[in-house]
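Form predicted on its own, single chain, as C-alpha cells, below.
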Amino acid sequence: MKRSLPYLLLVALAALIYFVFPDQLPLAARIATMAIFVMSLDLVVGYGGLATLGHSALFGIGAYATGLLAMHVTGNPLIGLLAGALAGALLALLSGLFLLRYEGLTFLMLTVAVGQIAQNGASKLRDWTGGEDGLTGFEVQKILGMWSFDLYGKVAFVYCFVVMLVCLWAMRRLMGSPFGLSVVGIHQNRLRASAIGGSVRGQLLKLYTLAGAFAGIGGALNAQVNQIVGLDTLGFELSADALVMLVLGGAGNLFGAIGGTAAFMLIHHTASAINPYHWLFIIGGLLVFVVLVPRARLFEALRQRVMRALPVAREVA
C-alpha cells in the first residue's frame, strides 16, 4: 500500500483535473508528455550524473520517427510509441558510444553538437521531415481501436496520463533493481566503481540508452497529440528548459521531475499570459531560490510552521 500511495495520489490528482479543470486538460496533456522526457534526463543527469545539454535530440528523434511511421506505414498509437521508443534508443546508442568516451565539460558540450547535428540534419532533409514547415499531413488511428483524439484534449490527457505513469513505474523499478544501484554507486564515485571491477562505460551506456527510449516515448506522444512535428523538437531551447524543470523538482527524484515540470510549465502558461515578454524573471527567481535555500531546510521551516500551528499535533509530538 505504501508503494502504490504516491500513483493513487497521482490518480486522484488526474481525477481532480479532468472533472474541475476541463478547459485545461491540452495543457496537462502537455505537462505530462514533457513530465516522461523530464524523467528520462532525471536518469541521465540525476541518477547518471552525467550533464546534457542535447537531450532533446532522443526527444525529437523519437517524434519525427513517429510521425513518418503514422504517415508512409501505420497511424496506431501504440506501434508509434514502440518506433519512438526505438528511435530514441538507437540515437542514444550510437551517440553514447563516442559521447560515453568522455567526462565533464567536454561531454556536455558534445551532446550540444549532438543536438545541433541532428536539428540540421532534419533542417536538411525537408523531403522527409518538412524542413522548418515541420512534419504535417499523417493521422492517428484510434486508440486500442475504440478512443479518437477530441478536440477538448479529454482523450489526449487520459492517454498522455496513463503513459507517463507505466513510464513513471518503469524507471522507479530500473533505478531501484542492482542495474540502477550500480549506476548511482557509479555517479557517487567513479573511481572505486572502476576499481572493484565494474563496467563503468557499459553501465552508463546502457543508462544512456534506456533514458533514450524514454526520451523517445515523450517525442512520440507530442507527435501523435499535436499531430505535427518541428524542428524545435530536436532544439537547444528544449534541452535547456527540461533541465531547469529537473533542477526546479529537485535532480535523482523522478516525482521531483514531475513536479518541476508541472512547476514550469504552469509558471510559463499563467505568467506568460500576464507578461509574454518578462516570464522568465520568475522561472530565474525561482531557479535562485531553489539553489540558495536547501531543500532539507526549508522543509524543516515548514514542518516547525505546520506543528505551531495545529496544538494537538505538538502535543503529540
Second form
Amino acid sequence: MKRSLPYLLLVALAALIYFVFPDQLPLAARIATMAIFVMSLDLVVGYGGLATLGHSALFGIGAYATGLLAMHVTGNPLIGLLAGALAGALLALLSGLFLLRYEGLTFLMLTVAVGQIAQNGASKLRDWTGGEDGLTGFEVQKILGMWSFDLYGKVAFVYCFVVMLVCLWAMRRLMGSPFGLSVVGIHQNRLRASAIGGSVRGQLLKLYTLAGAFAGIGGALNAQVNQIVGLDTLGFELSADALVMLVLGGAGNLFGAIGGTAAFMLIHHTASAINPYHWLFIIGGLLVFVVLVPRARLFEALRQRVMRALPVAREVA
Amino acid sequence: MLLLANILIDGIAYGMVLFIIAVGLSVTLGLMRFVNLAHGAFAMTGGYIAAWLVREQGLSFYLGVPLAVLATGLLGALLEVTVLRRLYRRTELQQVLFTIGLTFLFVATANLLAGPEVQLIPLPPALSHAVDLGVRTLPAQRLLVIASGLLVVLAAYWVLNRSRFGIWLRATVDNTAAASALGIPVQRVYVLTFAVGAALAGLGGILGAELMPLEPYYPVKYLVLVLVVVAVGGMGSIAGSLAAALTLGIIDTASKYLASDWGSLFFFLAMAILLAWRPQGLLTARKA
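Okay, that one was the form predicted on its own. Can I see the form predicted in complex with the partner chain too?
Okay, now the whole complex, with that chain kicking things off.
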C-alpha cells in the first residue's frame, strides 16, 4: 500500500485535472510527455552523475523515428512508441560508446557536440526530415484500435499520462535494482566502484542506453500528440530547459523530476503568455534563488513558520 | 587562392574575437575552478555599453570603448564581491545553475533597457576604411581585431608568467590557505582576476559585434561557442585557448564559405574530433 501511494496520488491528480480543468488537457499532456524526458535525464544526471547537455538528441531521434514510421510503414501508436524507444536507445548506445571514455567538462562539451551534429544533420537531410519545415503529414491510428486522438486532447492526455506512469514505474524498479544501486555507487565514488570490481564504463553505458530508450519514448509521444516533428526537438535549448526542470524538482528523485517539469511548464505557460522576456526574469530569478537558498534551509524556515502559526501542531509534535 | 586568403583572414579575425572572450573564462574555469556560464553576458554587456556610449551619448569610439570595457570589469568585480564569491565552494552543478540563472536575468534586462533590436556600434572613419594589403583589401576593423588579439595574448602571458600578480594568482589557486598565510591578499587577487576576465569579455563583445551581432539572446547564443574554445584549448591554458580559437575560427569560417547549408555541423564535428584526440586540451599531452 505504502509503495503504491505515490502512484495513487498521481492518478487522483490526473483525474482532478481531467474533470476540473478540461481546457488545460493539452498542456497537461505536454507536461506528462516532458516529465518522461526529464525523468530519463534524471537517470543520467541525478543517478549516474553524468552532466549532459545533449539529451535532446535522444528525444529528437525518438520523435523522428516515430514520425517516419507512421509516414512510411504503420501509424500504430504503440509500435511507434517502441520505435522511438529503440531509436533513442540505439543512438545512446552508439554515442555512449564514444562519450563515456571522457569525464567532466570534456564529457559535457562532447554531449553538446553530439546534440548539435544531430540537429545540423537533420536539417541537412531534408528529403527525410523536412529540414527547417519539420516532418508533417503522418497519421497516427487509434490507440489499441479503440480510441482516436480528439480535438479536445482528452485521449492524448490519458494516453500520455498512462505512458508516463508506466515509465515512472519501470524507472523506479530499475533504480531500486542492484543495477541501480551500483550506478549510484559509481556516482558517489568512481574509483572505489571500480576497485570493488565490475566495469564502471559498462554499467554507465547500460544506464545511458536505458535512459536513451525512455527519452526516445518521450520524443515518440511528442510526435504522436502534436503530429509534427521539428528541429527544435533536437535542440540545445530543450536539453538546457530539461536540466533546469530537473534541478528545480531536485535531481536524483524521479517524483521531483515530475514536480519540477510541472512547475517549470506551468510558470512558462503563464509568464510567456504575458511577455517572453518576463519568463526569463522569472526563471532566472528562480534559479538564482534555488542555489542561494538551499532547499534544506528553505524547508526548515517553512516548517518553523508553520509550527509557530499552528500551536496545535506543536503540541502534537 | 583569393578564397583561401579570405578564409584565413576572416577566420583569424573571428578566432581572435573568440579568444579574447574565452580567455577570461578559461582562467576562471581552469585556475579558479569556477564554472561561470554568465561569461557571455559580460561580452554582451561590454558591447551594449559601448553602443550606448558611442551612438546615444555621442562619445568618440576611442573614448567610449575603453570606458565600456572598464565598466564591464567593474560590473564583474561587483558581482564577484556580492554573490559569486559565495559559490566557489559549491558543487559544479550549482555554479552552472546559478550562472545560467544570472545569464537569463542579463538577457531579460538587456531587452527591458534596449529592446530586442540588434545594437550597432558606429565605427570611426579610420576603422571603416579599407586597407590595401597587396593580396586583398580588408576593412581596418579586422586589423584592429587581430592586433588586439595579439596584444591580449602577450599581456596575458606576461601577467600570468612574469608579473608578481601572476605569481600571487598561481599561489592562491594552488593553495589558498598557504598563500593567505604568506601575506598574499587572496580576496583581492580573486576580485581582480575576475574583473579582468569580465573586462576582456566586454572587449571581445565590442570587437566582435560585426560577426556576432549584439542582441538580447547574445549570451545564450554564443556561450556554447566560447565554452567549446575553452574545452578544446584546455582549461587555464592561454596558448591552448589561442590555438583552439584560431583553429575553430578558421574551420567555422571555411565551412561558412564552402558549405553553408550544413550549418555548424563541421564546427562541432571538428570540436568532437579535437576533444576526443586531446581531452585535456590541444597543447596538453594526454595524461596516462
